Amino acid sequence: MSKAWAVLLVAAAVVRAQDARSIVEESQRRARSGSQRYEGTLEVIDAKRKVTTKRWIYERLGSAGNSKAVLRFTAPAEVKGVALLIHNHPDRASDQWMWTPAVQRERRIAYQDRKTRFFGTDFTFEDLEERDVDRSTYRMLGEEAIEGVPCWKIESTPKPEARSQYTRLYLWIRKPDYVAAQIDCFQRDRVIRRIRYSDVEKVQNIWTARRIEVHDLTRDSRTILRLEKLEYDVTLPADLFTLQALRRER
């Protein structure tokens, strides 16, 4: 192989990687808002197909991995008041604290516990954080349709400082609106969690998936989250996203 040809191959690989990163970056840009609030209904379906329903309220201030968020269960009674405070950072893993009313104290979530399920759902603590595009590297895998919608298929590999439970992710990003359609989460060479996004609607000029289904392939359980009363760019006080506010019953 000639030196010139080798240089061309390297340049082509760089372009493909940049194209993949640019697509993810554009997807994040189009979803950007200064704040977000929604009421979520969750159907949790275990391996025996028993269904339980939970509800939470989610509020976020900031965007693109540099944000603060609180989610608080409102039903059923046995989880009401349980809350999670998340401080997302652009350059490292998030800080998280969980408040449990029954013991009247908050607990900081250790890094090694981020892979555990959040209060009986199929979301892990890590799945609930936001990550900036710069905390992973990207590679274009090709194109593939999800539910009839053409998508780019991209491999995302978390950088070491991201401290992820996942070895890599496969992302399917819809071509028409740059909304994520599916994410396959790997541990080594095995998919352990699949997240599917559907019911895509434009809300305040932001294309948004109103239904998110998380399938834990190890447990064969699923959680279906439906976003209700969704609003972007709502006024939220900064002191809502503090440990003091986390302890307050609402």
The other form holds:
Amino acid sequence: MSKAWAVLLVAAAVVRAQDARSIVEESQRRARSGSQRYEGTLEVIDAKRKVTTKRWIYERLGSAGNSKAVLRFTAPAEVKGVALLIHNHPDRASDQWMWTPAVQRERRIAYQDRKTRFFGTDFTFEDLEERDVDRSTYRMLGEEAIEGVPCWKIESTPKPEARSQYTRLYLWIRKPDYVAAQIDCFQRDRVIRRIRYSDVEKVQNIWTARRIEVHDLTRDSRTILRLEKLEYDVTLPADLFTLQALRRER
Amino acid sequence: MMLLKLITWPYVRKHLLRCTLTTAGIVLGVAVFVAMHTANQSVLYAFNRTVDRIAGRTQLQVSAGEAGFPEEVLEKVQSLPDVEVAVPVIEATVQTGIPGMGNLLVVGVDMTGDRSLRDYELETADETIVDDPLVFIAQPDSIIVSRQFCDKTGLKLNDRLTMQTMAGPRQFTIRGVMSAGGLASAFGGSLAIMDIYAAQMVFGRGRRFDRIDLAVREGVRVEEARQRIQAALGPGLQVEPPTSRGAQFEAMARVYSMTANITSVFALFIGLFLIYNTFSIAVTQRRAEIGILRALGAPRSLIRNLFLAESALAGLFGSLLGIVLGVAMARGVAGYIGEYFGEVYGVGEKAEEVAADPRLLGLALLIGVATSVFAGWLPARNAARVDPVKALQKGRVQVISEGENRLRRLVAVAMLAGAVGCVFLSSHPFFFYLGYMLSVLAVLLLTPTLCTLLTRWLRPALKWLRPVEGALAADSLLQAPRRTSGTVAALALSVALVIGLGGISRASYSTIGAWVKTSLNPDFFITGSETITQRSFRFPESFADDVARVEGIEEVQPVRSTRILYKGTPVMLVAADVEKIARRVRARIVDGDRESMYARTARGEGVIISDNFSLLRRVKRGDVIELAAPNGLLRLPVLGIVVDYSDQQGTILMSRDLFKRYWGDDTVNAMRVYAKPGVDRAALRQKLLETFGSRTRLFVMTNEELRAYIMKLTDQWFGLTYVQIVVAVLVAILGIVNTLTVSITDRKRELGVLQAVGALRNQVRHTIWMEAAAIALLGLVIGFALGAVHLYYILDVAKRDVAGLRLEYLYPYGIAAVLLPVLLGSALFSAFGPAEGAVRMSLVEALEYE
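Could you switch over to the form predicted together with its partner chain, since the one displayed so far is the form predicted on its own?
Expanding to the full complex; the earlier chain stays at the top.
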């Protein structure tokens, strides 16, 4: 999950002045890996500052918008075993299925539901998709520092075929390592969600943000995701990313 | 106005009891009309409101009747370009076992996307559970209930609630409470929301949805989108706005409206005669007043208008009282209708608010006043014709309408001839109803003549019983036919109404009883619900094989019955192993060849329809009917027509294989089980319960229990009919009391003279009693005859317009035998007051003139 937008953005490229699209492309290239696995800890802080914690294991095979991923909850007990299977496509929105062990059923997440909140967090289902750079258009807005790190500020507008809930996004990409520092998600002219990436570390030669904070500005709630036991290019069997595998894992 | 105050008001004040009794017919007629229609409307309104509240922002619904459709349809709908949001829904009514709470409507939704269409407005919730759709989904025992439900049951957040599921009673946890209003107040607040996939599991629905609720894309016109979506999905699925469900419900409720209308018309007719009677007598009594007014220069029109205004006022007073009474009765009736619909159609709806439609009340007022004015028109005209000279000569009676009797008889004979003529043209509804109306009117117009004739025949008998009193009573009736004929007509109408209702009830019991005996002959019926009309719970197909393996069982016939739409009306589709059924059931065949029709239906080459389906939908053998199924449009010939009362809207029997293929549904909601000969039925039933009871929810009904259940439903159907019978008898009794009260007042002088010349008090009493009994007897005789005609027509109404029931003509002799002593007794009882009044009146006052 941590790579949802980071994968899009975190990369390396030529250090010279570039246009907006090539910066995003480079960010994506630098984040590329054959597979990924991590254990995530989610902290959801609602508007009343009540904190709930969830844990999951995330496994991904492939990258850059052409990948398959499984996200399986491990805690708390009431959601243990619930899983989400994502098949990302470079040319269209991803296919997503949710597996609920208690009823032994998978259900398809419809495109129309991609804007709904994911697992009670401040992420939406759409935010979990890996999007190919070609599915948006880009415009350079300028340069701004985020937490003292110089960044490019880029406007990204999803193409109609992407069927995104967002009208546009503002991306801040760190100049030193091409890792995304912040994303503001707009619906019409209003920022509805702000995603901040921090604790950037180099893991197996890939600069990765180990802390992602999503702030839902409408609900005034926050979700903090911490990536633990992060590994890239691990061996994962392809048949792990199928509905049959979801049904097997109980 | 001044005349009303100076002349009418003192008269009314003096004869308050009589005036009140006069309006009783109008009161009851209007009350029945208002009560039945308000109740029907309230139940319908509650149903529509439930649909509306559950629909939320839903603009269109995709459905395939009650059977639902496979899950795959959802993806197809979601992928259509006009669709913004499409969410699946399952509905089931379940019992909670909480005393007084009735059924709970469980709506299964996909919480992932459902909030796009519906607001749950949770006032209290375990935020980590309900605010997170996935966590709610992850725990299939999660439910959200309404604040209203919590208030009624005392349950609160995180409490456990037991609900019936396919696996027997199961506990669910209340994980959210919806604020009152909106969605939460649907189904009178007895509503629970749960995850749709959990609902599929607990209700044994397999991988099917009941319907899909959708909203169209912004800027797209709903009707245009509907047409495009319908075209994309094909004719097997219906794409309609949520409001169309109300129209289907209305079709089912129409049956009750029809019977209510017939009773209301009769009650109003009775009221009409009571008013006519009283006003006719009032004109006679107030001759002197009229004479004075005329002598003082009042024109005829003023006198006529005065009486018309009085009748209008009586109508207004009666109608207002009737409206109040009707609205008060409506709540009880609505509860009854709602319960009945729940039992029979499985779509029970509680009318929490019983609010009368102002237009209905206006119409009731208009009908009441118009009936009263119409009733007062003849007396008013006669009043206007009063000759002031004759009126002011005491003791002289002016004969106003000598020629009228002849004219009335002629009109009556013409109407009778017309009614007979209409019998030959009765295939056309207009002539049928015209014939019905003409025959009733003809008998009513002939009532005075019939009264005179019958009284002449009755006179010797009365004289034989009591020579003096009997002769006096008979002569009193003969001398004043106007005074009694109105009451006799009202009484006859009441009796006819009772005979009609009793007759249709007897015919229904007899016909349905015979059908139950021939068609429902298995030893046991296994269902997933307490009743066979509820289809919320279903068994997997394999369950029938499991049951068949139980020792002692000879045969199991799995049945899947479901309500589908046929030309917009919900009808019953029964999918079964037709060959097996044909071997066991000897249904009465209306049209078709027994051997070939069952064999061909079993092969899926056509369908067999019920007689009532044929009559109501105007379908004959050989016609091709089109059935919209989720997997395509089925065009099948009707191979035979049989007598079957499974459903009031009609039944279609088809092979289960065909149903499975076109509906993609292999579930079963009932099993007809035959035991091997000689097997102990009670022990076998126990064995079935022990073998499967712990595994699945099941009810094993014996043949006797099922028959008793069906007869109970028939009882429920006629429950309101019995109320109507009581109303009719009540009106009849009121009519007698009214007439006698009027009669005593009218004959004050005559009775005074009798006593003055030495008649004993007992003789006066007996005269009045005998007169009352004679009126009752006349009403009964004419009523029995009119009832025979009325019964003929309402049986035909039941056949052609209400339920397509081909009922046998069985005259309710039993009811007639009960009516005889009841009405004679009531007449005698009613006569006590007037008789005592007559013997205790002041002779001086009575003989003032002499």
